[in-house]
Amino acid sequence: MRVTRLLHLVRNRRMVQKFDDRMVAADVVEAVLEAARYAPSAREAQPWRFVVVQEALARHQIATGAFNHPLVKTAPVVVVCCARIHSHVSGSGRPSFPMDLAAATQTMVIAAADLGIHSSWIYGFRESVIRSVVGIPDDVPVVALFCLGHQAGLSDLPERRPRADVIAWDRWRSDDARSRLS
């Protein structure tokens, strides 16, 4: 298998345990956000809207709304990822904006890794608190919090499940079916 620079970045991304207190350079934050602007979205609707929060009191209030999540508490940059519009609805009846924002957020993760910065995205928060802190209108969904910074200390590479446990070709394979085929 050919290992590209992108695959190398994705494979070697480390889980953040805690951010240190160094600020992230403005041009790095801008580059990460620029990458997100080019993420794919359903019908290229680009429904995202990002609120970059660096002010200490606002970050503290956001952390409170995120159940005092340690990464939100220590991140020097918290990006509140919102869906500017409710975007398209697929044939299944599901709105596309959660997937669109997930694609944009994952693009930020990879861009940050490419720039030597660590990141994490958080889905557990009280939306009303986040909305209040940064002044987001009631009709705009808050989808995720994206934390950006320099990691404090070292962490191990996350373990990955074996390929056979996560990839099937042509048909779903259960563990029982696979063991019977072996």
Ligand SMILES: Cc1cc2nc3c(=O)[nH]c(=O)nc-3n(C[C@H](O)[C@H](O)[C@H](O)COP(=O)(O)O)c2cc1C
Given for the second form:
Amino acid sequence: MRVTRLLHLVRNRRMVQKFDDRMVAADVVEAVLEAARYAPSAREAQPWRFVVVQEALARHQIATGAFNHPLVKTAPVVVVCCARIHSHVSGSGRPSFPMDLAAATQTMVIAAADLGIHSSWIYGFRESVIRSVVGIPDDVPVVALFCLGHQAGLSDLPERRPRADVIAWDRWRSDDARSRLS
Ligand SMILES: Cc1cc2nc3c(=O)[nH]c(=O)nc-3n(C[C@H](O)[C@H](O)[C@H](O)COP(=O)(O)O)c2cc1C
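The structure above corresponds to the form predicted on its own; please give the structure of the form predicted together with the named molecule next.
The complete assembly is shown below, putting the previous chain first.
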């Protein structure tokens, strides 16, 4: 397997427990958002709209809406990730905007890591609270919160399931077959 600089970055990135009180430089925030703008989206709908929240009171209110999650409480920057366009994949009828927003958010995770900044997705929040804090219209889904900051303390490297457990080649392999292999 070829271990590229990007693979090294991806393998060594980790979610933090908490951010310290250092700010994130404006040009870093902009670079991370620029990466999101270039994420792929179904039919190139680019449904994402991002509200970058730095103002202390709004961040505090957002943290309340996110059940006082320690990352949201301590993040100097919280990006509210919304979907302006309720895009669907033609044929399947399945909504594509959650996937598009996921692609954009993960692109931000990688861009931030590349810049030495920690980040995390937060999916657990009361949408109505976030909506009212930043004035998001009722017809615009709030898909995720994305927190950016500098790590406070150290956290463990992420553990991942072994390759053989998660990847099959050519055909689905049942868990029974996997356990016989291992
Ligand atoms: C779609 C998605 C939603 C997530 N939502 C939350 C969340 O609500 N709260 C939280 O603490 N972490 C959340 N996370 C972060 C994951 O828990 C974290 O990425 C996972 O534990 C793996 O850790 P790592 O990022 O260090 O690899 C979310 C991650 C993803 C991809």
